[in-house]
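Taking the form predicted on its own, here's one chain by itself in structure tokens.
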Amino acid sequence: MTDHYDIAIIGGGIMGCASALQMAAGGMRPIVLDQGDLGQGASGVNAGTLSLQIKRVKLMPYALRGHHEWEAMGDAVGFRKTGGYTLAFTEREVELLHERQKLKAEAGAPITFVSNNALRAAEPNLTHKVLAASYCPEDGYANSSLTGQYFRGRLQDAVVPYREGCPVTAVARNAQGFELTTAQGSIWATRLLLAAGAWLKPVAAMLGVDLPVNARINTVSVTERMLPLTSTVIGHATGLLTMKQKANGTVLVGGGWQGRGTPQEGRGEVMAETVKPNMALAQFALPALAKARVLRSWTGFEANVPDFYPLAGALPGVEDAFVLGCVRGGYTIGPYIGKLMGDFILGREPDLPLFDPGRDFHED
């Protein structure tokens, strides 16, 4: 016998498990569907990094409602507001640093420009060949290995279905809706939401729909545990760093240096010509780093379009179909667009525009 739900959500990550519970609360019966487990792909590995200071100006106002969703969750997601510094270490460096953190402050993020004396004062294991650094009080992390655990609960609690290992192998269109064949037997909705990260481009083409997503293989490592050397988020001017020590002792780094596979292959294969270079950043700002040892080292697939913005919204062509995903820093902003994806499904106004799936793309 065939499920029928209001709408089928292909995709468990931070977005579709936020917008399933978003339409829940108003009223519908959403089922989430996965090819794993929750929260497993881009949701569950990337480094945890919710820095206000690496985000496009454009996209301040939804990371700014993002973190206040991640402080909200709390310690259930292993939240911790720690403040963070972005450093600059050439003159170039800090030309960069300079124009793109006024933007972002212009842009309502409280990101002020800080003296060495202070950097030295709040973090004295840093490199002393600092030129200019930005500090924002909001920016901290989460953990990110907490994520599926996280939405599991919460769809639990509010009593929408989910499916792990059901990955969706074919999609028919007809006039009562849509005709999900899985792993699990066939499903039936009324409506369709695609939000399945890096896996969007070949769900889309179930539906004869061609989205220009394109995925990164980001790398992050982590350090065996150390004695308390850096109590914030420490990032660079580039955005080639990103690194943070947790309560255990151990530093985790990422910077989105690339590994190498596709979303189709499997898991994506960590390369030592991308680690090496990311530790040596890393070490850079951070010398006590050269007596640690590198214990892990792993990729997550990171979905983005060619303007780097989300896809939310209808999908073009297919009526009753919307897609949500692909951008960078989804993982900060996921919780409030899914929210956002979630009223206008519901067919309310969304608080903040959502970015239309049929725009003519270009770089930004």
Second form
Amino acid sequence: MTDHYDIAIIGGGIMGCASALQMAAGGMRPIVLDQGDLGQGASGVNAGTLSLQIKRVKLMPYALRGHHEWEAMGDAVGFRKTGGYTLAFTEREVELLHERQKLKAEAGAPITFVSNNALRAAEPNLTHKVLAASYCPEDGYANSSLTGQYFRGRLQDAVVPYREGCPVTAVARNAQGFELTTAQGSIWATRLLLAAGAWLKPVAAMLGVDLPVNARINTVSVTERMLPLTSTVIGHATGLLTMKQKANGTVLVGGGWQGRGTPQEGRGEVMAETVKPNMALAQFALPALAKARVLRSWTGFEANVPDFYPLAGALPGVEDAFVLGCVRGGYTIGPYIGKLMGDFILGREPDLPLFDPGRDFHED
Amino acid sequence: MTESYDIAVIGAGPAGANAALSAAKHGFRVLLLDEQPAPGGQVWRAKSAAILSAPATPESRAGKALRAAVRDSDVHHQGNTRVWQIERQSAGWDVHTLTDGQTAKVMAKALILSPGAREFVQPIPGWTTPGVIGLAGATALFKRDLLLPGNRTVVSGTGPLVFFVASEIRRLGGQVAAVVTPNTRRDWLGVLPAMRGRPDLLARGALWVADLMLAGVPLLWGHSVTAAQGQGSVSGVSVRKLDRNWEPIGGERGIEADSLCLGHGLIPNVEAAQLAGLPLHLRPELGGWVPEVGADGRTQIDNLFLCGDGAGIRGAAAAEIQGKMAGLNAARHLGADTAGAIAELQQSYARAARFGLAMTKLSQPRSGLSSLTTPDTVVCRCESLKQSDILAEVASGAGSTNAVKSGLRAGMGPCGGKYCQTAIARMIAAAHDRPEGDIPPPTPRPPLRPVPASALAGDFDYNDLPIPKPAPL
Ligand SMILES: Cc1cc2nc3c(=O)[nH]c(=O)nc-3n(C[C@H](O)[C@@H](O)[C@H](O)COP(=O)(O)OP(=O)(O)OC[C@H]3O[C@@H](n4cnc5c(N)ncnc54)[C@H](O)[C@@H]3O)c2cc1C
Ligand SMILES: Cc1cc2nc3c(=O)[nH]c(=O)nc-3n(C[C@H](O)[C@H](O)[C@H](O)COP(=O)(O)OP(=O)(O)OC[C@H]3O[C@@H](n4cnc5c(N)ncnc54)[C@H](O)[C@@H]3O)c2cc1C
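Taking the form predicted on its own as the starting point, write out the structure of the form predicted in complex with the partner chain.
Shown next: the complete complex, the earlier chain at its head.
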């Protein structure tokens, strides 16, 4: 087993898989390694909201291009372009919504404000307590639990090897490149891409690099199947609610409410004290949700650095090593920024600039 | 309005009720929670309130005694209450409950889990036809409602329950078309030595079998029901002989019946223990994946105790004694001197556990059992997934129960995977040629029971929602 790869990718989430496919298409021989199953990290448990309305202004061009990638993936990932409404219930929220959506529209998202009548016509079951609502026809969702299945198939099609249940526990640099110690033996590669999501800090530490990565512990809940209640993606001015009803009738509720735990300790824990207000907010927006039974709540780790912009580029201080992660709204942007990362490693000029992992994080 | 207790007990079966009683005797404030209205658990389930009188059985007598003991004690019993979430805090545990559509939180310094077991049914063609019910599930019908599964019933499955169910059907005036069990008389001879420690229980079992034989009910040893026929309701079942590994051999024969009780042993309910933070290990002789628990109910977490069938299937008699030990240990953790009392229970526990484990062994699945499921058999009832759907997903590379769940929604329905995951894990292990111990159940997710959104939201004022600072622009 002295297989030598052009690049080893640590992490089989959306970032690692999308990059691997781009590099394979460009003629490289990558291998993807994941400590668990493909797409069972953040990429497999996220709320799946593909909403431009909740993207950061500076990331809007990436999100817009990400949307095109999702459209192309289509049914295989449960993609639906439904349009989406973001709601404000208080004067303060109205102000916040106007201020934020204006900047996002300027950045290229086709966001408009709609009248209460238009909102009621489109979403008759929403509360009548809405003071203002913005609309974006590009918004939609995908089914994140299909991420693993989807990329497993795509990697197989592209003949990209991947190993599941294969944690990387040590990395050594030598003349030929990198030797990775894994639960399934050693793996050699000329280059290395760290795409380990919320686990980037310990993975980079194997190469002696300290990345200032923190993890948020986001919570998502899902109900049993319900009769049709809503047909678009519903958000809240503060970003603390995302809600959509899937084709099968289940309603998925997220919004970044925090559970507890750390990536190092394993799975995070749901906290009743945050699930409750999250469901209260959802029910406030959609009163008929009151009758729905919640079947499952779960958490996932979303990585970030202090300025909340991506890490995408060369790993500082280690030649031939790269890092991709900490992308806010990373599910939406992942398929596109993964391509950019692949291009960068292939030696091509990326279409949009990457985000230097060696920057000073406290600038913004 | 959070209530605070010294000890909270989840599950008021023989294990939990006895744990609560033992701890309360030492002066601790004990809360006993169960989703059923009255204590008794599965085995000593109380009759529905609508039934005013019925002949006594050993189960009803034991249940009555237990309910009286709880009533006469200082234990605070709260029935009709589902526990949906458990959180460990620095000073103890938060237990989140649902009663009459309202959620509440109780705090306790120590937590005793006694959630019992659930039934395992290996899916066979036609098992979702109305008229097919679980073997253990049937006992709930008898005990709670004095109802029969049908007029003419085939009773099929492993272990002693098959004889208990058949003789209960007869006692309640029903007809048993046949008793079909994969176990052979040799299997039973093999466990006799372990049963001698509890001659009382052995004698009861012998009575069930004698009653069936005297009544001329066909007893098909070493056989299994392989299919249920009928559209909309059961019209008959097919039966085949099994080899030593429970692989069907020989021809199929039909038995006319309008109902079928089917079961292949019990699986410990471990989700509460998982939420509390205990890792699982595969112990087939205990009924499947279980947390590490001492005979006296202690776990690796010093204020968490586990007892009864939820710690491994050892039966009601062992559950009762392990419950007492768990309760005494919780009391000891809180400062009571109970070491002597615990030691006194060890021997009787060992005897009862030996008996119970011998019964569990009769249900321990053998390699052929899985072949009762055909490609067209529905395996996940909530999502109507057939065996062939699951095998296709596994063949495409899904190598864990989590991966199959994500890809197919197998286990994402209202049952939360309680009824399909064991069969699915075995399918994955077989397809990838890996030991079953490599394929753990999926990550547990709260709530332990479905909770209405309105109950989670509660009465709230929008302006009081604790809305954090919005994300950076
Ligand atoms: C359906 C069924 C029928 C059975 N019938 C018999 C029988 O007739 N004879 C026999 O010898 N054995 C029977 N058994 C085996 C049974 O498990 C006994 O061995 C015995 O009941 C075990 O006692 P226990 O206290 O450990 O659990 P149980 O008696 O099962 O008690 C557990 C209790 O916990 C409660 N509970 C669990 N989770 C929650 C939660 N999240 N919130 C609130 N309450 C919760 C349940 O309602 C239950 O009352 C049966 C098992 C099953 C599954
Ligand atoms: C609950 C939640 C909801 C979210 N909702 C949305 C949303 O609605 N819309 C949106 O656009 N974004 C959302 N996000 C963000 C989005 O999910 C993430 O930005 C994105 O999935 C990150 O992808 P990733 O590949 O970087 O990380 P991950 O998907 O976490 O992948 C990292 C992988 O690395 C593996 N790994 C780690 N360490 C090692 C090691 N040592 N060896 C081998 N493998 C290793 C892990 O097993 C994991 O599979 C949400 C995030 C969460 C957690």
